[in-house]
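In structure tokens, one chain follows: the form predicted alone.
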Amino acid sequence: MTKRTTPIIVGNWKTTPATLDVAVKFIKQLDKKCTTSKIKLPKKAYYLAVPDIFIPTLSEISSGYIGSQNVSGISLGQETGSTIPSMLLSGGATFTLVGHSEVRARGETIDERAHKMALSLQSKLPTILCVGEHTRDKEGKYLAKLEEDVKQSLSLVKRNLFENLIIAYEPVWAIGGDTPATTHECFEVVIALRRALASIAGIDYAKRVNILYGGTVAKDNAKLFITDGGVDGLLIGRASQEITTFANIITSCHSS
């Protein structure tokens, strides 16, 4: 299988580094690596999600891709410790992230989820939304799930709004687990996706999607997702939080 596009490479930071100090070391070091790769990389090969703090002054060194981990799903307006999608535009943030399943563990409901993603695709800031189950069942049911939880997430999301919408499949099971996800299991997942997409919009709406993976992703297999899952990128939590561990998945996902 050939890869569909440029592979996108997110990492996502969650609650590291300590400080902006180490923050802007970390961008300067993961920069330095990938301009003196030997394998020719894109002008901008990797998206980044950071505290939001962290946004305005890495966005403006940084040679990737910086966004947010998270955003609010209400309007302007009255409410205490809130982040609204066009703040974080004017912030920087190029991307966001929407219902990670450490999020959904906090109490993401549904309804909430798909506020946070109507609001933010209106505000064409491009959203990666997150799927993923706990647990698989030998006669698929989960497969059914995951449709409906992309179905439900999208509820409010106009078609036309699609271009921005990327989804990332995080098998909780596999998060942070000795076992990865193999390729066939993601392979089925993503036409499960594809297949919820399709009903929502239509299929030329849906092959447009970028569906990532997340879930234990090593320099040894990233590139298998890519080739044999029938991805177009990669989710990944702690090894982005390490810049030799980041910079060699990326070289890696870009190699022919």
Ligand code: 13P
Second form
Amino acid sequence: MTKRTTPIIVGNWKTTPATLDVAVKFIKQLDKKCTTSKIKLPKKAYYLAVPDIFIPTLSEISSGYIGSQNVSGISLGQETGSTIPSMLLSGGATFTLVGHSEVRARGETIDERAHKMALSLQSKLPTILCVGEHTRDKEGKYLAKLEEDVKQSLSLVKRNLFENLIIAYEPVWAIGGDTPATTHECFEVVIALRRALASIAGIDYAKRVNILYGGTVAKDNAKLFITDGGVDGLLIGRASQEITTFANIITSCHSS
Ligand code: 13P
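Complement to the form predicted alone: the form predicted in complex with 1,3-dihydroxyacetonephosphate (13P):
Every chain and every other molecule in the complex is listed next, the one we just looked at coming first.
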């Protein structure tokens, strides 16, 4: 994926909805809203990271990109309960998240994350690496920690594979709450993330990586992150799990 000129709007369904039946109805209604929107949308106007078991069905019917919320970094082998990139691709996934804070909280190590990133990008599966601080300190040490996280997570990735890399900045303190980062706070981190990317791959590669913001994105703040926060798109939890809200965000972000 090269640098996009249209915003990358990614929903993260987490453990919703409860059944495939409900998921299918959601996609049909969302697509109807997108095709009848007054704002002209690109053919594929959204990304949705859904439960893996829904991917084959939803990727057949959705007008957007359907992807996974996590992937294993261990290639073919003996790991019970894991899904590897080739399986996701053959099931219809067109992208995956890696390193979401809720996956990290369940014990994902930096070493596991580095292997996930390497295998996923080698498999040509566009991969969204999620990073974000738990808390902020006045001296700004969290920025250096975020840069280090990016460097270590990408330590096994060759730079020619950066074209399929996206980074999502999701401050953990803003996820699932009611206070998002300000656009200024977001902008500062985007600069730090590009600095980290430039130090590993050079400025040309760094400039081409798309960066998203996530954490309490809502209808009223979504577009501001793109216009003022320096990001190329959004990673959205709760607001992507409600059809009208998600459709409104997609259209507002594509309006001029
Ligand atoms: P909310 O948008 O619900 O805060 O969740 C953000 C998130 O975790 C997206 O990956």
